[in-house]
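First, one chain by itself in structure tokens, the form predicted alone.
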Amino acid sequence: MSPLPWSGLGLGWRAEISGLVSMLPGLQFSEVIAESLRGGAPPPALAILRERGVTVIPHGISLSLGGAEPVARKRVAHLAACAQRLRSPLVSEHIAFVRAGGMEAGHLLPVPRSREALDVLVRNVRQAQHLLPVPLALEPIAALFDWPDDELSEADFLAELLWRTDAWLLLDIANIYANAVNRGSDPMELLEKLPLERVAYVHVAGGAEHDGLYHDTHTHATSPAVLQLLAELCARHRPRAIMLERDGAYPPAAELYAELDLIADAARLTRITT
């Protein structure tokens, strides 16, 4: 059973599409970069959203759960405040490491597949949930690389990570594409052998082939690849909450207003542009 108390399509809540994500009229969720909120607060338009009964889940960056140094309190007190002051149901943040020796990577980094780096996340995160008001959802990130000598598929990585952290997934169906377009590999092998009883949502985002690989951009249109993959996983679990990320080159209103329809026409949700 989801924790979310709702259900259907949402939109990422960024400042330079404010205005565009207020005017939807059968927005019921929205997600919100934790680190973009200064102690916590929302800003006006956030927080007028939250007032309208619009859920807003806080999606953090910068935890790097699966580094190998302990989770820094701060930061997960920071995750915390955001879901008090928005009076969030869950928070999520990224199955990656973006800090090492002190230094900041800039990007999320996958984890190596090994039982040890395992043991190390299932330690971080459950001192993240210990600190949490409330329950977390992890996303498996795209990948550009993996580490060699994996000891363990991603299914069994995550599967295993979940029963033991008692974790919520966050499932990025354009993460799973790309990293099946950059292994080689199906997509439905791994949708189809994950725990998605364990989904408490979906991230659906645009990306763009570069020398040979896929970039999870969220700066383009979300793909008809991405979308068939979508209904793929709608025809066999049905996800409480799906929702598109876009973080740049924002598009004009009708054209984000018909990607988001695209969007619910493959989930088989209601649309919320009209």
The other form holds:
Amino acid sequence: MSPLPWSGLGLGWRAEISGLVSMLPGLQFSEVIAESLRGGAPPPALAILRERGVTVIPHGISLSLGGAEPVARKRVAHLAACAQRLRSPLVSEHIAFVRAGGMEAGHLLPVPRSREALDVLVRNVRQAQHLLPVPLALEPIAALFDWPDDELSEADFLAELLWRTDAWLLLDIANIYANAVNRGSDPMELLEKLPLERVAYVHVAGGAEHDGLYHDTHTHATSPAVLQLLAELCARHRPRAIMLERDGAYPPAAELYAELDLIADAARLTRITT
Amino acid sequence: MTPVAGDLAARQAALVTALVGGGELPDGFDHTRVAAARRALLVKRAGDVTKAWPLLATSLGDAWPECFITWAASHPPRCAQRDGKNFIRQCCPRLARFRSGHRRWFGLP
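Could you please show the structure of the form predicted in complex with the partner chain, as a counterpart to the form predicted alone just displayed?
Shown next: the complete complex, the earlier chain at its head.
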């Protein structure tokens, strides 16, 4: 069972839609990009939300847990400070690397699904867990390409990583959909093989197709296909908590709230907009 | 490409260099897919610079973000603040001629 003390639907907190998030009457949890908090301190609007009893999960994007280089202690310390300042029950990060050889990629890159990469991830995750005051959930990313020499299937790779580190799974249903479309595989086949009992919470987001590739943009509305996949996931194993991520091209409140209602209905959760 | 045990660091560095540093793509990767990822990284970078310097994007009108993307393709990413500053110095001489105090006032790099 998830380490989160409640169940429900959430919306990621971003400064641009701070008002929209705080006006949601049924909001029980949200998430904030850890790197956007200076010294781990929440800006006033987020602090008010926290005072209202809304749980806020710090979501890291720069630890580079899949990088061959050891994880920087100060980056983990920042994530830990965010968790302490926000009194969060959990923090999350990605199964990815973002820098190598002294160069920043600027976004999350996939790791090869090799034994060596798995060992490196396990080492880095354990080091991070050692410095974190709360449990860590790991999110598999959407990737536009794969490494040429994957040795393990995605399901086996994730299952072994979670088993060896005792980390939770942050399952992004839009990432599962994106990878399935781009690899020409069946997303349900992967979902059925994943350890769903390890899911801490679920991300949902929108994307768009360009030149036959599905891009996980977070700047479009969640597509009917992703909602359908979410419904199928919930029919098999309903996660405790589901959260919509929106990272730009913010729509008017009515549109965003309507999207939240569609997600609540697909997952058979209580609507949070009324 | 046959993987060599223990070379993950070098292989990750080669991939990042190919994506953002103008390096050759290592063997075995799908060129079309990696090109799409390279383009997506540049679009995201332009979005980050737009957030850091909102009036830079506005000042350049329809030319934004393609003008930034063209420049950024041959300049490895720094932070969005620095990317904006370097871009305006190298590509926007008319904007860069404003006194720095005036640029700050207008939210320009």
